[in-house]
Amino acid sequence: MVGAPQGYYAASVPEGPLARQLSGDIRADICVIGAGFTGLSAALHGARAGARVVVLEAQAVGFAASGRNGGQIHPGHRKEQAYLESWLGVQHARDLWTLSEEARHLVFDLAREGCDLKRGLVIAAHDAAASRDLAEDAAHLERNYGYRELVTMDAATTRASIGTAAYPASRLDKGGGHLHPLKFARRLAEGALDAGATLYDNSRVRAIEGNVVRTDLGSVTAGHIVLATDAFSGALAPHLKPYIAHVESFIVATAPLSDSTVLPSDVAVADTRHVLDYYRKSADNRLLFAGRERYWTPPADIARLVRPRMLRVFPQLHDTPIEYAWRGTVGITRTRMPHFGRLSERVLFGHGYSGHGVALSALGGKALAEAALGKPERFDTLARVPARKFPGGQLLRKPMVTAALTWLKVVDAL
């Protein structure tokens, strides 16, 4: 499992359930397009509600994002609350704040057995502006939301709590932490199948064609149709192409750590930047480190790409060995919310959690598998969220993009 494209994630997991693909015509009440966390929760609550879910997955299940990912879970949504308040207004943000809250609260009721999940998440500030800001958003979340899991952090506490000088100030979040994500996948998918949904892997979908899913050895025909893909979503629904922008992520895994200055609090790590670093301690006290991105073509070698970034944070880690590289496909939106909404009546989606998805992406299904079962109003808070276009048209978007994302990175370093 070295090879495998979730790397140390594949490595650390025992070989998943053979395969077993879909073949002939069935019928389904939902079927669920993607065995990624979206796509399994959709299955998992939809099956624990009384419907008959098919899942259908071009691979296996975690193969893309869902299970290559860095792990963390967020609280709240990509954007601040204050933001949110002064684009949707006020009770738009605080319904949006109920169900990341939810989401955070799912997920750690989910994981809770068999997928390495541990408690705390430090956002590292990597300016005295990103100081400020994180501080005021901490006072802005107990002020008006009663959120006291914060806790700010000067330089020497930041030091002491991470293993490095390199940021001035950070705020530790009590309510985030941080999980094996394959593992999790995994237990999502199991829990679905207890609750007696059907899981075809190796089953690639060609198209929807009404309330009709086909692949090429068979076919679902569904009451309603769950959309789950994430970044691959305008492969099978064109119209969506122009809400979705791809950025590739690179994570490193090193030995098994013999210095123990290194996150001796075993928390999880983002720091402020608009293109971050992101890190964590492994089960087995390997580092994770995350970081770089990429637009175009995929380097050659990820951990000569990283190495550089992390023994920026962590120099202590010169002579430490990589021994797993790998990258993912990031979804993001241009608003940075998810994007729900529906094709038509009966096919509904949901993908662009950028960044935040550990946690948002199982509360997400949960909310898809809802609205497929008349049920819509967790849905219909997170479709509200208005979409934007990525410019460019099909020819000049992707360029638009990377040059956007690309001044990003010169803004970071200012």
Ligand SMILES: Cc1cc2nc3c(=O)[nH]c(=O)nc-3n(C[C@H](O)[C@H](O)[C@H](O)COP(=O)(O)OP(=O)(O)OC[C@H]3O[C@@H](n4cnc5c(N)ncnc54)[C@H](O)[C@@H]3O)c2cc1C
Contents of the next structure:
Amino acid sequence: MVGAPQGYYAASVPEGPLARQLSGDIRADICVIGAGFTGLSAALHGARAGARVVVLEAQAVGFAASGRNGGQIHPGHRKEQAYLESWLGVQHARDLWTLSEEARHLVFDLAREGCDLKRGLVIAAHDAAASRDLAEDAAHLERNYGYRELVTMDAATTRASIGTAAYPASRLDKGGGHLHPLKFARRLAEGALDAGATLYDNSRVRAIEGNVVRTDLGSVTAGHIVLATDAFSGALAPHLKPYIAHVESFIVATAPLSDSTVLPSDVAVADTRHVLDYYRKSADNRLLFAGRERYWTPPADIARLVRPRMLRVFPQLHDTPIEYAWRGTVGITRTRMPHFGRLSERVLFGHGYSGHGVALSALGGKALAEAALGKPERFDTLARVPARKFPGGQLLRKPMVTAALTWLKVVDAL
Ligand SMILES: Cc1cc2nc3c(=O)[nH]c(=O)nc-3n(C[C@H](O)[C@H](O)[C@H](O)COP(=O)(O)OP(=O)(O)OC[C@H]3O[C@@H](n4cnc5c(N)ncnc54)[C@H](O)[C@@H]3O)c2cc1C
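Got the form predicted on its own; could you also share the form predicted together with this ligand?
Zooming out: every chain and molecule, the one shown earlier first.
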């Protein structure tokens, strides 16, 4: 149980449908590569618009980040609006905010049935400076964007909401929430199939040659190709390698809790550390707790790595067993903003949500499908965010990202 690739999530959904591998040469209007939230949403929206869509997935629906993540729906972007305004200009920042609002409404709409969807996300300040930053950001969002979902909470209210004395303050975002990510991926896949898309799993794409996508046993000749492989984009498109780094993140699930003091408000929580803790309760009352990141070799015993972090927040769980532990690969960009663009006129890509993809990737997929069908407004807003390469080239990139992460851990500890 403890070592299964998607841990608790795979154990709490029925078996997936039998793999249907691509064999032979076929045609499509849009060929989507990757069946995570981005690719499945591109397929759903492309098919709903009347296009012939084929999805090629190397493993199975939701196999990678989309079927293993923390399930937290974060409104907005990973970078604060005030920062985006000073970096990109007020109008572009406003357009990005509008997209992020559409994104969370889209997820709440698409996941409203069968995905264990719940409202409420708390950002917990790890120190006094972080709590001031949260309050400033809330005031900015209310004043300039009319966003009124945020409630600042002091230490006592935070404790009553989360069940821990670990934080001096926090901020409840009533516009956020959480869901079961693998159920959501399956839901998107069902929607895409109902709309007429065709999905092949166990069909790894080996090459993109012009407008032809090749797998081991077949090919798709497509009007447009959508690359939705997130952390793995560099393997198929070497040009993208310097723009996307990956970090391993680790999650554990406890046995169902008898202790009602843990997360009584049933919200999702993320703290403000650079290498953050994030957690929530499942529909069957387990604590799903994530913490620690690594770039190099994953640990042999994930539960042992995460448990001390969990007990620091919830010492009352000292005797509660951990029943599942798993890890996933997060695609991150240097700017921490998603990276969208075109590899050629017919090949579009979208990746690098940097830990913010549960809310943003369904909208990202929709924008990719729209751009393939000649309506690029949303896509262009995302693609206009300048991308920056990670320094270090092929050989030095890994050590440099590791060094940066280690440095951020030191900053967190100060
Ligand atoms: C452990 C973890 C926790 C996270 N927690 C959160 C969270 O709480 N909130 C949040 O907002 N975000 C979170 N994220 C990030 C979020 O999960 C991602 O941003 C989002 O799922 C990205 O979706 P995607 O479809 O773009 O990529 P993915 O879900 O990674 O999908 C890419 C797909 O492409 C397939 N693929 C790769 N190469 C090929 C190929 N050559 N041929 C065919 N298919 C291929 C893969 O098998 C995979 O299925 C987390 C990520 C991880 C890993």
